[in-house]
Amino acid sequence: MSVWDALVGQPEAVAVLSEAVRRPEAMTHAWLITGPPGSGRSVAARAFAAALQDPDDADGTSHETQTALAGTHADVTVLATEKVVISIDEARNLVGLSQRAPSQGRWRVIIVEDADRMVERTSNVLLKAIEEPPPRTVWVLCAPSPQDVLVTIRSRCRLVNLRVPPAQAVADLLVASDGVDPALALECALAAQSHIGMARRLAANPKARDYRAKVLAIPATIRGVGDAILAAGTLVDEATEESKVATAERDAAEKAELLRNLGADQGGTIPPALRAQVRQLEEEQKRRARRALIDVLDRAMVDLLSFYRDVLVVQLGSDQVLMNRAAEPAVREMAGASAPEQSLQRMQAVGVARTRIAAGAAPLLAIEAMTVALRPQN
């Protein structure tokens, strides 16, 4: 048992971090860690913090190392965002927070768990503090890509890689630390293409399981633009309604919350004076309630690609394992009604669709144009 069992798959970092650790003249003030979705990017980032405090305890089993890795050490700092830019308020918390000393632990750790949502002038709110930091505080951002941190902030910190671990990896791991089948664990592993939070979500969650082979469904159901522009509104749907699932009970217990702490009656007439925090707080609420809509279509966009990806497997004969077990049927059935040509034009319809909501078009709108593209083309 070690503080680095969850980091999968990423000896190669395992090694960086950990020599960084036990040898002072390895460590460094700010750190970046990149990777894929799915990579560890986190899990990477809270067992360094663990390790930082306390370096001596080799099986990750002593207060101050569990308490990092729970998020509930006094002196690590974790923002995870759920809305679509980090704000310009909540980067200069942190700033305020680097400035003290540690309090029980020996350092100060912040990890930035999505860098890649701040703009240029939030990132630029941290550069001072990043560059000139106390002598025992320590950053650690997390991005997809260096190349989504904005360049004065990533030339001044180390960058560690993480790699796509093995989907073998993945599902060992669920068997180990989640008594999943072994077969359950490798087929979730492949399907989530070995990210390893959705891998558990999908091995935990039948429901979970069930609308990603409704995901997988829709190109049969596609034979020409009616067909298309019906797909595309149920897909919306039920990514909305998945969506609010996520959402909908914190939203409720936040207001709720909110209301008792400014002494109103939850269900009565909200008196004139608090109306504001409320309707700032219902802000936050739609703000968070469409980035989880966004990366609820993401998924299920990149559930496509896996799809499309598999059928090109089988038409060029490739010897590459199948990400969608479930669906190999249905995968061959497309391969064999279609040509390779076809279906990298579709993949890229589904990238196109990714790029333009990412991008803020609607949603509705740009999964329409990417069904329309998905019909069999004569």
Second form
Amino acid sequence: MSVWDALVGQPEAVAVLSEAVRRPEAMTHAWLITGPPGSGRSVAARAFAAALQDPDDADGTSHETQTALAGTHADVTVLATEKVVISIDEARNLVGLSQRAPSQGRWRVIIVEDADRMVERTSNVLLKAIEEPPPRTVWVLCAPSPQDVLVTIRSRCRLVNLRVPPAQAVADLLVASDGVDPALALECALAAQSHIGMARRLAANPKARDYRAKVLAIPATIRGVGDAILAAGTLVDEATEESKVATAERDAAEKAELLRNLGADQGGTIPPALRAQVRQLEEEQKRRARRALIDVLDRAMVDLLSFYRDVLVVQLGSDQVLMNRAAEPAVREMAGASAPEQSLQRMQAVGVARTRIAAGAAPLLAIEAMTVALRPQN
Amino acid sequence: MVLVRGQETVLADRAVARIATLVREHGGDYEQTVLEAATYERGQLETIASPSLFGEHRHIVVNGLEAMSDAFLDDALAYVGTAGPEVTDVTLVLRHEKGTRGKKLLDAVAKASYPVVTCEAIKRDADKVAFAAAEFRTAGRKATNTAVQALVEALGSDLRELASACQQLIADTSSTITPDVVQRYYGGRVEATGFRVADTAIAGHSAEAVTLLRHALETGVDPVPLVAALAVKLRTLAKVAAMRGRGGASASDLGLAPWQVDRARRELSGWTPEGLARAITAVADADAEVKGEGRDAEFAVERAVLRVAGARGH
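Now show me the form predicted together with its partner chain, since the one above was the form predicted alone.
Zooming out: every chain and molecule, the one shown earlier first.
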């Protein structure tokens, strides 16, 4: 088993990256790994970092490789964000860090996951550092597509593109690594549209499957404008619940930890001198909660898109595989009740809502406009 | 000792000023001290209130009791407990705006039967009219009812502004205050909130809605809450329409208060599902434009208002 095994269905990318590890002349100081969500950009970046730390480790079991993969290697820094954007201070820290020599003598690897989540000013801070790093520093940026990063960043990096892995390959990975039942694994891989992380989550978590089923049941319930508004309300409420599950417990733990560190009583009133710090933490948590909500909603909308895609497949009589096998009856019913043009318009409406929510529009209102557009129209 | 509580700061200011005048009229020297209860340090009250060498009267005003420090609470409670009617050379004025902080002290003051002046926030228009009318009456001026009404409509949202407008009219004019006078000074000003704009747009009055909207924008209302108000109104309408269709769902299932439902039922007349769909889409478009998809946020809101007003009856 080598470090590249976790990178499913990407032989070309693996060839380029492992060549760079082997031959110094094939190596370069900055890489931009692009590919659709779930294709394994961050996995590729970590595997590359691991391989760089120990090129002779063929089976990926050495200490160096393992710590690099786990994200605990001293010379491998991973910057990811749980907020909507990477802050400029985080980026500035990286600039300083990139000038230090690696402590273990091989490479200092700086991985920026979500390089697309940087505003222009933040990207500009990194420009000089990415252009001319010290000899033993290598930057690895990840983004969905090259267009998502500034052109000045793009031109300083070597591009590695990942493709959508075949669903069967993802299912095989789930069976091999998590011991999932093969039929369920394939269903989840299809439903997740080959997004490895999502497929794993669906396979491991029955609640996630339930939530997805609920989302897919929505189109059939919308019969008029009133229903559409109610459905939008339900969708956002459930997404809020779902995102809270992920954040609420952690928020409380963080606050307790902060109060303990500051020496304040738990449960008592917070002394005025410490309120600023607590408020700062709460604002941070609020930003994180917003991102979590947007992510859950976006996932729900991608699921809806896959539903209408299936409807369209049936309507056009194509021989493509349906992504939502469990929802097949609903898909066929919807396909019979509407025209292909309408399906395309509905997909368009879902797409508009996605872009708007990502751009900061009010989620409930955008979803309402979307569900209104999904109602049957003649 | 006097306790002044309530959120209407104009009235509270006046009460405090009135007490100061009374102290002055009482004659003799006096020394005024103003304290902030939030930054109060232990012992201050006792130091100031203790008899002075020259026997002047001490007039102490303590502001912001709603954020009082613990030290103040302790000291003030002790003071209320010890000082009795025999203390005649100290006046202590306490100002508490809102909230329950220091409730113990407030209760103690009231129980010791010191005067408590309550200045509740004036919210209803009728009360504001009465307030403005009283302003003119106190100044010995005549004002017609319609003039007072017009003044409240123009400046009603902030009582302080209303009070100063009354003072200005009293100072600048000499005869009876008529609607013409109000029109000359405050004509063209209308209090416009997001919800008033939304209500008018939903009633289908395009011209009036746009006029209100421009007033709102001119007086500094941000486009974002204007769009949000439209969205909230339309959401309620659509929910109530859905409820009517189903019959089963009750107001509480939808998260609405009964009065909201009644009101939405009335407003729903003239709306079709198709019209609602159009209006909601238009508002969602405007929201995206206000948040950066479009170049001119004000134009986006105006178009949304026109579209919503136009969608009624379709």
